[in-house]
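Heads up, the chain below is alone and in the form predicted alone; it's given as structure tokens.
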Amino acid sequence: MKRILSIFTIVIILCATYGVCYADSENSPMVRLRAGIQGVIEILNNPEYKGHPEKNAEKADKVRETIKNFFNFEELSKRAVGRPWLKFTPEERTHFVDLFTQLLEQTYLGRIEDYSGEKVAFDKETIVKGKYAQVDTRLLTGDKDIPVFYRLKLVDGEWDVYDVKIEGISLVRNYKTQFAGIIDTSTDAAFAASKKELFARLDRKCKELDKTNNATASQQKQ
């Protein structure tokens, strides 16, 4: 599993790219996702940060900023919590989409050195219904290409990404997964009570990675 998320992490913070083959239309899912990550590329390339680990924490902001422009993480909290998502109040929602986002940042931010230089392939895009697509890339290790498939969704006119797929691993059905075994539907109750856990468990776990990046930070400025 480590090795996974640290795949995770160089695919969906992280990605350099490697022409193979590109969509013509300048709005296609494909063009999209390339103009998102040049935009983490430049900043990641930046010499202000680059070799200047006391600046990772503002790097890591400007990371941050600049992947919510081409993320989805309210299609993607919807889709990690599956059916009971239509049970929750818009409260609730924006709620854990918050502490979602939360989470997936202090997870995948936190190991943002991670990364050594790996490239991306970009094999091929497929539209399905017009409004949902998938791009198919290749992470190029060195040793092995990895095949990583991005699932976008249009809204608004803009594709944006809603989930990573890594040798057979989803991104989205990893935390479903999670998340099922926390919610309980059985009774308004039990429902009630698990929607109360499953943000605690939540809030618990942003405050532990947000103290873990903090000190290994500290230690780098150092």
The other form holds:
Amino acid sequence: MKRILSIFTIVIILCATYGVCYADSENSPMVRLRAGIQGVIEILNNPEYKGHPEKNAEKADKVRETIKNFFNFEELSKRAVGRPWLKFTPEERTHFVDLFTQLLEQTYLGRIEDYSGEKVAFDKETIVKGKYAQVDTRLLTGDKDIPVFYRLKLVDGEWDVYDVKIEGISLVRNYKTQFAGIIDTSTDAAFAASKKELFARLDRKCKELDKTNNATASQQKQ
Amino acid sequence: MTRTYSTSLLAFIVLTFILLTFPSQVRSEETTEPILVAQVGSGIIGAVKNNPEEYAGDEFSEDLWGDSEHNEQAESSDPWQGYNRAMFDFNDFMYFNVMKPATKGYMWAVPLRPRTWANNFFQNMLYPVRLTGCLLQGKFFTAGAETSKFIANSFFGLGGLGNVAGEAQSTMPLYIGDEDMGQTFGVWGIPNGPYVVLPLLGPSTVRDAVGFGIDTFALNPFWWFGIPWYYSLSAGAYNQINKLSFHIGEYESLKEGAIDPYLGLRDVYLNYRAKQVRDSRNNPDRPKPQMTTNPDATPQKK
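Next block, the form predicted together with the partner chain, ref. the form predicted alone:
To see the whole picture, the full complex is given below, headed by that same chain.
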């Protein structure tokens, strides 16, 4: 009986460790990022959309959904605003995340049309403090490799991208510089006014981008 | 007279030989490099782990990745922002109304291949700028690589029109640094100084502007041999237009997503330069990728 029990325990331990190992490799930032990027590439290469400009909107929607799955736009917004974020009300935060996500989508979604079968190589992952990770990747364009660093944060057991760094330029830091030029925290009144200005400018930019994107879309249709 | 001539020729040959042997020496030691990188890497991570107080509980801390040195390099005050913003607007106007139409016309008239030849030619001619940068920064490996590339392209690439040495990663694991005086000053520890937008040339800092002056008037062969300044200047302008023809659309996309393009461009310039300066301390050998994406993947039916 004792023997059976001990074999039983060993089997259970083995199962448990196997489960842990499996979950670990499954939950690696690099694996997660690769799955995300691969998902986008698959949509772009899908023969259903390739060479069908009339289905561009549908394709863009799909890409947007896929990117939302492995990007953490809230963390991205929070870091781009920096410390003043703590003084934003919850409504302002959601509003800001909405606008900023829209701005990023409208700026970068049009750019993925340029994708022409480049590979992405995943070189290294570094995990710091258990919940931050950096994955070093390279976009292989044939004659030149472009290093791209993704920074991820573990939130609710999922690694999500919150910053992208290319050629020493970080997306979050770049916007942080711009937002810092608008947000003024010297007095409460100045802060309220500058917040208003910030939202107005974001709103204006989104509308502007929307207009140009629609213009190019209708141009493509003709 | 002949004697001094032959000594300088001998000196040149000796220097060339020394520079050419550098790559092979470095390459033979290549096997130790990855281990070194791993040690340095774990050292950095270890250092971060040993100092948890530095960012304890601070969600906005940026120093998680050992970026602080990079950020210090990208530091620049902006005391002349009024002038800079005005000059930024002027350059923006000039770009969209003069440079871009001119470049577009040039691109229409001249096909891609001759434009590549012209680019190679200028790149080859500006070898003294890069060599000086490499030597002053103590990057002898890169100096040797630059020299061998210069010789190969000058003699076998029709005076620099072709690029027989190819791109860095296709021939040998070498890193061709795009070195200049501004970067050299940076490596020496000279800070950026105030940020300044130059007419037509765009973003710069006091340090980089001084470096650019030295690069242009002392190290650029187009300004040697008593060539009249207007020829030198037109050659430089032509090089800029030719270069721009490969980069059209980049400024536009940068501007497109920015809510304050002036600050956006300033950040891009400073961080890009900081990265270039710090390149000298990075390892030229790239790690082997652990995985890649599969671009030919067919979507799975669900």
